[in-house]
Amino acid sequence: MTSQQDLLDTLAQVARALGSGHRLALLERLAQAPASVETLAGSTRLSVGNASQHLQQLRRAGLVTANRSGKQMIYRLTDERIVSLIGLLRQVAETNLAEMERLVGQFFADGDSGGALEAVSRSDLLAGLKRGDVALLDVRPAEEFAAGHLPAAINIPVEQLEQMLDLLPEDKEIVAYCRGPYCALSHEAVQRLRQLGYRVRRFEEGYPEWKAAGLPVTSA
C-alpha cells in the first residue's frame, strides 16, 4: 500500500536532480532550444561523458526527455514549468542566503560601480513595447534565436556586435536580453553599447521566462 512516505521521496528524485550546478546550466540550456549532447557539454563547458550522465540523471527525475535524430539523442524539456521551478529555486535563495546574495551583487557590480546597469522589470519592457519606444535585442547564439525569441527582436550573438551595429536603432532605448537572469552575455553587451552612445539596459530575466509566463514568442 501506498504510504505518503513513498509519495514524497518519489518528489525528491525530481529535487536531487536538480541539486547539481551543472544539471541546472544544462536545464538552463535546453530552455532555450532541443539540443545534443556535443552542443550541450560545448555550451555548458563539460566533457561529453560528463554531460550524458547528467541528463541520464535528469531523464530518471522526469525533467528531460530524448528522441533520436539521426546519429544523434536529441535532448529537450519535459514541462515548459520546470523554468519556474528554477526560477522559485532562486527567488528563495536569493531572499534567504546571505551568501547567494553576495555573489548576485558581485556577479552584476562588475563594471557597474554607479549602477548604471540596473535591469529592466517584465512589467516596464511590456509598458516600453507598448508604447513603441524600446528596440530588443537578443544577443545569444543564432541557433538559439532561431529556435524562439521574443517578438521584433534583432539577433546580434555578443561577439559580433561592434561588426553589427548598423542594425541598431538610434532613435529608441535598448533592452538586450540572453538566457536567463544569470546569463552574463545581456551583461557584457550593455556594458559595450554603452561605451558606444547607446542607451540601452538589459532584462531581468531572459528568453524562457518570458515565455514560460505565457507571453509572446516567435522562431526564424
Contents of the next structure:
2 protein chains.
Amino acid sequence: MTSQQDLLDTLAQVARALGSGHRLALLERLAQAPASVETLAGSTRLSVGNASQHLQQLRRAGLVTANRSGKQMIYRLTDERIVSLIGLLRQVAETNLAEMERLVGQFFADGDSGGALEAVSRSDLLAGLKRGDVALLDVRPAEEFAAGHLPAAINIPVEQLEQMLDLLPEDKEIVAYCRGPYCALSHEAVQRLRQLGYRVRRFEEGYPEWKAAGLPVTSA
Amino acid sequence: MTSQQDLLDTLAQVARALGSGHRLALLERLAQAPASVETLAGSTRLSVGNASQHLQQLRRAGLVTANRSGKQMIYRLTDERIVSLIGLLRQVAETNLAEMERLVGQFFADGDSGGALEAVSRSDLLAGLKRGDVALLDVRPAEEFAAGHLPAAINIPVEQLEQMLDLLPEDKEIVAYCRGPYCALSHEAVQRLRQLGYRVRRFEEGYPEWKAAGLPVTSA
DNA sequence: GCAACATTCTATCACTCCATTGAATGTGGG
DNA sequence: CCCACATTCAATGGAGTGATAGAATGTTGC
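Alright, leaving the form predicted on its own aside, put up the form predicted in complex with the DNA.
To see the whole picture, the full complex is given below, headed by that same chain.
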C-alpha cells in the first residue's frame, strides 16, 4: 500500500539535491565532461572533502554515478535529461522570479558598454552555420573541449585568447560559447575580442544544452 | 559584478521550493485549478496554517501567485511550465533512482491481480480518440473538472462512481484519467469498474500534463 | 464599528543541512 | 608490505527548515 505521498517525498529528495548552488555548479561542470573529485573541487572552488560530500548527495539522488579509475573516482551525470531539467528550472526562475531577472540583467550588463552584446539564439546560430558566415569559438579549457564540442568549433581557452588569435578567421562573424548560459567565459572572451576589433557575439547557450537538444557533437 | 554563483544560488532557491513532498502535492493540486488556502489544505491534509506557510515559500520562489477574492486568497501557478518541470523531475527520478522505481512498481501493483492494468500512453489515447473507439472518463471532483478537462471527457468523481454508471457507454473501451501519474483516483476507478465488468484502462498522465503539452482543453 | 471568517504572522521546539576538521579506507608503485 | 595519494567517513558547531499553537491582520455583512 504505497501512498502517493511516499512518491512525492522521494521526488522531493531529488529536487532537494538540486537545491544548492554548489551542487548546481558541480552538475554544470559534469555536464561538460566526467571528472574526478579533485578536478570538480577545483572547478567549483570547494574543498575536496566538501565536494565529495555534495557529490554523494547527488549520487543518492540518482543524478550522478561514480566509478573508480585507478586512484581516482570519476563522476558523471547519469542522464542527459538533467541538463534539460536544470534548463527548465532556469526558464521558470527567470520568468517568474524578480530577483532572478535582476541578477541576469546584471550578469549581462556586467562590464558592457552598450546593448551590442545581444546573444545569439540557437536557431540563429544554426542558420548562420548553414550559411557558412559564422565561425564557432569554444573558449572552455582544452580538456572539456576534448570531451565533446560543437561541430567545426575552434578551441581557444580564454586564458590563451591573445596568444592564439591567428586561429580566428577575419572575414566571418565569430560566435563564442562556453559551458552554459551562466558561464562567464564566453562573456569575457567576447569583451576582449571586441576591444581588439573583432566582430563577435555570444551564443546564449552552451555545449551541454546543445548536446541535450540532440544536436550533433564532436569529440576529441 | 554579479558572480555566476549568485545566479546558481538563486536557482537553487527555486529548486529547494520543490524539495518537499507537501509542496509538490500543493503544486499538483494547483495544476488542476486555482484554489483557496483552505481548499488546498483540505486536498493535502495539511493544517491551514501549515499550508499557508508552504504556499508562501512557493510564492517567494515565484512558483505561485495569490490574489484576494473577498475573504479568500486564491492561489494559482505562475507558469504552465512548472508542470513540465515536475514531469521532467519525475522522469529523471524514475529512471535513475532505484527507490523511486520500487515505489512506482508498488504503486502500480497496488491491489492489482494481474498485468492487465497497463496504462494508456498519450499517443495511444490520441489515436483511440481519433478512431472514436474510446470514451474518456474524468474521475476528479466536479470543481476541478469544471476548471478544465480533456475534450469530450465525462466527469464522474470516484465517490459517485457506482451511482452514475449509466453515463458510461458500453460499446467502447473506457480510459480513465485524473490529476496526474501519481494520482490514485483513476487507479481506484479502474479497479472498481473492472470488477463491474467494464473494459477500462488508465491514462498514464493527467489533466495538467495534457494541458502543458499544448493539447486542447475544455472548461466549464 | 463589531462579529465572523480566512489567512498570515510570531514564537517555539525538534530536526535536518552545511562546512570544517581530522581520522579511516582503498589503490598503485616501489 | 609500506608509502603516497585520492577519496570517504565521522564528529562538531552553526544555520536553516518544518510543524504546531495562538495572536494578529484584513475582509465582509450587519
